[in-house]
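Presented as structure tokens, the chain that follows is alone, the form predicted on its own.
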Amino acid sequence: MSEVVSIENCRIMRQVNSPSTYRGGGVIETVIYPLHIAGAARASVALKQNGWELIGGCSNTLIADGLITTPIVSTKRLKGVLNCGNNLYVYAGEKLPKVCLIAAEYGLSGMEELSGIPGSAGGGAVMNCGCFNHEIAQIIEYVDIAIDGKVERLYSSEIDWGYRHSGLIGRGIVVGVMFKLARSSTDQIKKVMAVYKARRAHQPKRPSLGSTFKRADGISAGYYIEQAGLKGMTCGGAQISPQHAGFIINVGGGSAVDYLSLMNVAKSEVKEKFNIELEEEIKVIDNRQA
């Protein structure tokens, strides 16, 4: 592993337990938390020079078991939401459900479909998260990203957007996102959010990483996994959710290996039965770049 030195405007923590929303996985030896945009700019230099890994809210990221010696940069502590008229400027570490509630209080509509996504604003932009046929790219005006020690502003039209993909991946550290929204009433926005909350009732409540796989030809991967007879299958402390086969959940003591074992079984069985190659939506961090 590369030596980690002091980075101004950053906090460096050692022996950090997996922050993954799956609540399983190993221990990260070193995590660098930029506390300000200036800190992110400095960390972006080290990120490129040393091949460190970058995480956001870790809601779609699996941390491998054991000790992860690859240094990690986390945007978790970049916090703040600024009201900019009909827009909101959101620092990368803010969680999307909180941002959606703030938007509602300001009477700003456009984020309602995203209100149940547990990830961060920065991570959501990088992966172009979405649900209910709505993607975060649709409401982004621009993204501020730290690259090679400087902060650049990329307007949405300059970013290559795709399904659960963006041109921001591997480019630098997203520090803030400007969301373009529209005026509405707080009551109306909250009513719409309640509708989407009800539609998410079929999703499992146990710890997970959300959808394990991307849609295949516009059809939920969970459909194929269920048709392959894998719904409810367990491995150690992980389970293909009996409620929604598109999720792998932690039912108690689930390890990263448990998760990956079920993921690989699902890929293999769906390939064999339907000749469909499932593509992971999650990211795995291990020691491959250490």
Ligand SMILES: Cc1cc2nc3c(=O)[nH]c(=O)nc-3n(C[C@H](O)[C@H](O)[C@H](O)COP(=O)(O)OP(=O)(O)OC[C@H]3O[C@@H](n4cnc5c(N)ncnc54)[C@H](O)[C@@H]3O)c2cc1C
Second form
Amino acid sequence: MSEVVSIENCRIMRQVNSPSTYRGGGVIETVIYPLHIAGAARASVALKQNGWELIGGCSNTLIADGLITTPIVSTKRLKGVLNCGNNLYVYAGEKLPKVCLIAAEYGLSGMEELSGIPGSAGGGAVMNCGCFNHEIAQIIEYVDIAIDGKVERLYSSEIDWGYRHSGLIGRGIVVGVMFKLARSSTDQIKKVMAVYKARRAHQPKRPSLGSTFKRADGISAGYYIEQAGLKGMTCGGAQISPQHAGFIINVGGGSAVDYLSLMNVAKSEVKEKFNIELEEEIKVIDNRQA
Ligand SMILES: Cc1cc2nc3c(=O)[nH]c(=O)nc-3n(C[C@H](O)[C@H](O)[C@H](O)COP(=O)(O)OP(=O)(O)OC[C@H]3O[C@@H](n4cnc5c(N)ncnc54)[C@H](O)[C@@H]3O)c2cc1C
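Form predicted together with the ligand structure, per the form predicted on its own context:
Time for the whole complex; same chain goes first.
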């Protein structure tokens, strides 16, 4: 057991199942759950000093196999959504599909495209997640981020935004996000959400981390992987989805090593056939001693 015994305003637990939406990978010995902002501020100090890891919804993160001894801070318990007129303040651990539904109920439009992304509000901001030509950065007014024990407010214009990237990564713990939205009717918002849901119907239903790689030169990595003839390739319990080659899915008992093996095959085959370097979109937490 690692030596983390307590951090004020945090709950510390051992996790028995991998938190990753891939549903494969190791067991985490010590997970630190800040219970509110003060806990996140405390955890941000330890995170930086000790080189710990940080997860949100873990829908873009692969956890290595075996026992993970590096303590991991999880924002899962930072919960709450506040209606602020035309805006919505969302605590980092809230999941985007739920937030989009709450926004719809309040008659607040602007996040319909994001309603199918299974990440947390904090992770979504940090990754600048997006789809259907829409990025979360477009609707962020500011984020509150715990850095070295203090909570700072960063307005969107102060943040470096990129494709599936932001300058927030590795900086601290995003504790809350203010979304700037616009008034509309709940019915209309739900109709638009249904359209985007239908457009996702082709996506694999099996556990995954979404797209493994970023688009390359504006073209989906899945296109190159399919053209390289890798659709449906399996390794242990992982498979390059026969439905959507951009996703690696868990077809039963898939390990992190299975996932990484397919990822490496895809990278090297696409490089060889098209001279294209695929860049990972997913993050990997390795098993290392803190
Ligand atoms: C079925 C499926 C469909 C998907 N579709 C899309 C899509 O359409 N578009 C898209 O962009 N992505 C998609 N994804 C990927 C994923 O949902 C997004 O990248 C999401 O933004 C990740 O959020 P998370 O909270 O799960 O992040 P995690 O996987 O938990 O973390 C990702 C990174 O963010 C950091 N991080 C997380 N939370 C915080 C925080 N509070 N403060 C600071 N750093 C933090 C972590 O340290 C890590 O580096 C999909 C995934 C799945 C499984």
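For clarity, every value in this text was computed on a predicted model and none was experimentally measured. Residue numbers count along the first chain shown, from 1. For clarity, a rigid core is taken as the largest C-alpha set superposing within 1.5 Å between two forms.
Here S268 does not count as shifted, since its C-alpha moves by less than 2 Å between the two forms after the core is aligned.
Core-superposed comparison between the two forms: the CA of V16 exceeds or equals a 2 Å shift.
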